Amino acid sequence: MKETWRWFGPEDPVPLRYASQAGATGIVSALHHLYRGEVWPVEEVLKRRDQIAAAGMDWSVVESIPMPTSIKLRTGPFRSNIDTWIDSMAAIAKAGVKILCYNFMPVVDWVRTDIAFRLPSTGYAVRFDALDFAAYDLFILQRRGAEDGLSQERIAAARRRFESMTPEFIERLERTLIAGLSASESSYDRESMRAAIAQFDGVTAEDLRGNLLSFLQDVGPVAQELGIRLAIHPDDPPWPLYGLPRIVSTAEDLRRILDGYNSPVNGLTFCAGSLGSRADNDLVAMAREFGPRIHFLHLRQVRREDDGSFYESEHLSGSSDMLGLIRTMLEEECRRARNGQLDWEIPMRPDHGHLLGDDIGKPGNAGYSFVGRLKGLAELRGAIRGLQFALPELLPAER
């Protein structure tokens, strides 16, 4: 697996410096400062390119273009938009990078409770606290309802818990929710998250996939033309939040996603610690039935309870079995190895490391502090090697 790192440009607090004595390769970067739906000039992609090739390292995996709503309604300007976002795709496929992870979540992306749950380990991870969001969306948001689908149990133990709420931590829980992590397209404050959620007012999953369906047919034929791979990131957490549909969640969804546009273009970006927060979700057999179509991994783990909560765990402990996801991708490589196929190695990343020794308490983007990913990248590279020391047929072959 060819190994890469986030990096969130020249403000990040990890420099391109840090991710090389990492021991990545490639990078994985936005243009983060053109983050609000204009065109990605070729000459900022450029710039862009050549700042991680100087730091030795070739730009691997653009995560992610933005994707306005109105792409997911089809409403509004959206075909300007597609056309916005396939220019950008055009001056992505001129610097060379092959791989473009986006995601289609309506509203918000990847949402979190808590980016400083203390561990035993006395280090730091970002949580989703169930009955937190609970408690936010029915008595701080106090969505229109947000009680259905609650079962009274649930809906009571969601108001004892906003009733215990001090304003301090009322405010810092709105500000993690709502006001936008890393890497998030947007930002809100109470009023206008009311606004965005009440746009998808009567949309239903089958309306939003259809949407995505369409979005793919019109994107995947100038995809293909640029040797362009769409990898979609999947839904995290893996259920619907705040009323809104989420269609990249289950097997099924994926299943769905991948035959309505069959195209090799069309792949997935296999997140583990996205689709490993259902219980449901069974990573191994998941990777084995769409290893073909997985374009980009970030290998992480969680520690799933039982009422729906999660933490960001150690990349080789917790309720999935990452293992034996490693061995089924090492197979793959060497399934597309085999076949010739000059594509048969996977970018992957350390993903949501902990924040540990003396990146805690200095400033840093949530779940991507330096210390914890280069933790995680260890692990995950001698699992790695591991693996194919024991198992020499995990080495591809000579090409």
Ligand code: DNO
The other form holds:
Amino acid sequence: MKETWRWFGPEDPVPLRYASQAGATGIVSALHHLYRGEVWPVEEVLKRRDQIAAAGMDWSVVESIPMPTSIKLRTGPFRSNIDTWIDSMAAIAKAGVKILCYNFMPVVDWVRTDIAFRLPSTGYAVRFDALDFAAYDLFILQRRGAEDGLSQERIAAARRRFESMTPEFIERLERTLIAGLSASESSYDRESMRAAIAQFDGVTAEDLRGNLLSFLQDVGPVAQELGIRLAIHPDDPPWPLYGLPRIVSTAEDLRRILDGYNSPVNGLTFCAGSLGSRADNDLVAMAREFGPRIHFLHLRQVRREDDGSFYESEHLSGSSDMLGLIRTMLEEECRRARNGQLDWEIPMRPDHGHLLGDDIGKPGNAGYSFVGRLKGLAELRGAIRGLQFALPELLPAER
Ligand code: DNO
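After the form predicted on its own, can we look at the form predicted in complex with the named molecule?
The next block holds the full complex; its first chain is the one shown before.
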């Protein structure tokens, strides 16, 4: 596996050289200063490539070219927005980047309720508390229809939770929920959030899936010509939030997307943390089934709780079978290498890390600490080497 590291560009408090010190050989990046739907000029993209190359690494994956709402809804200026998306894709192809991660989550990208959840070790993790989320949706955002699908007990428990919240807690919760985590595309206040959600009134999961498949029909052939592989990121968490449809959550969802546009160009970012937040997602079985279409791996663990809450646990210990997943993906690499596929090596990144040691109190992007990710990457590397030592058949032939 190619060890990669997400870098948010020159503004990232974790500099590029730290990624190299952590042992990464590839960088995952995007032009975060051009994230409002504008085209990425070739010069800017080449500049980013050169910065990464100067630090001795290569730009392995673009994560992500932002996806405007018009494309998700297929309304308004969606045609010109798709053209812009394609132009940006052509620019990254010029820079030699071959894998493009993107997502199709309406309104919100990844969602957490707490970015400083204290662990018994005294480090901090990010967490999704299902009750805090329900309390926010029902009693703070007061979204129309927020009670739909919730049991009376859940609503009563959410009310009790809400009543126990201090104004400071509410402010922090709201900032974490809607004002934008580091990797997300938008930030809202209460009113703009309600308006953004309203744009999806009446849009079903079927509609959204149809729009995704139409988008793939539009961009797929160009991606193929450019030699780019598209890698859709799963919903995080993998269930509907704020009454909005989410369509990249389960094995059946992935099947429908991959079959709906059946080409190697249409592949996955297999995010173990996102998919693993649902107990009914069997990661090893999914990795086996979708292996040939997995273009990029996010290796991260969660510890699931009974009420739908979860927190990001240590990379090797949590609710999912991380070693089984790694083993399955090493087998997939070997299969590719045996078939003579030049791109047999799958880029992975330690997706998120805890706040540990010097990370604590430093400015940074939630989930993207230095020491925490360094530890995550080191543990994952150890697991990979250990598996390959014990089972030499997991070493691709070329090595
Ligand atoms: C969170 C990330 C996601 C991801 C996007 C990809 O840290 O894994 O925000 O970058 O969804 O488009």
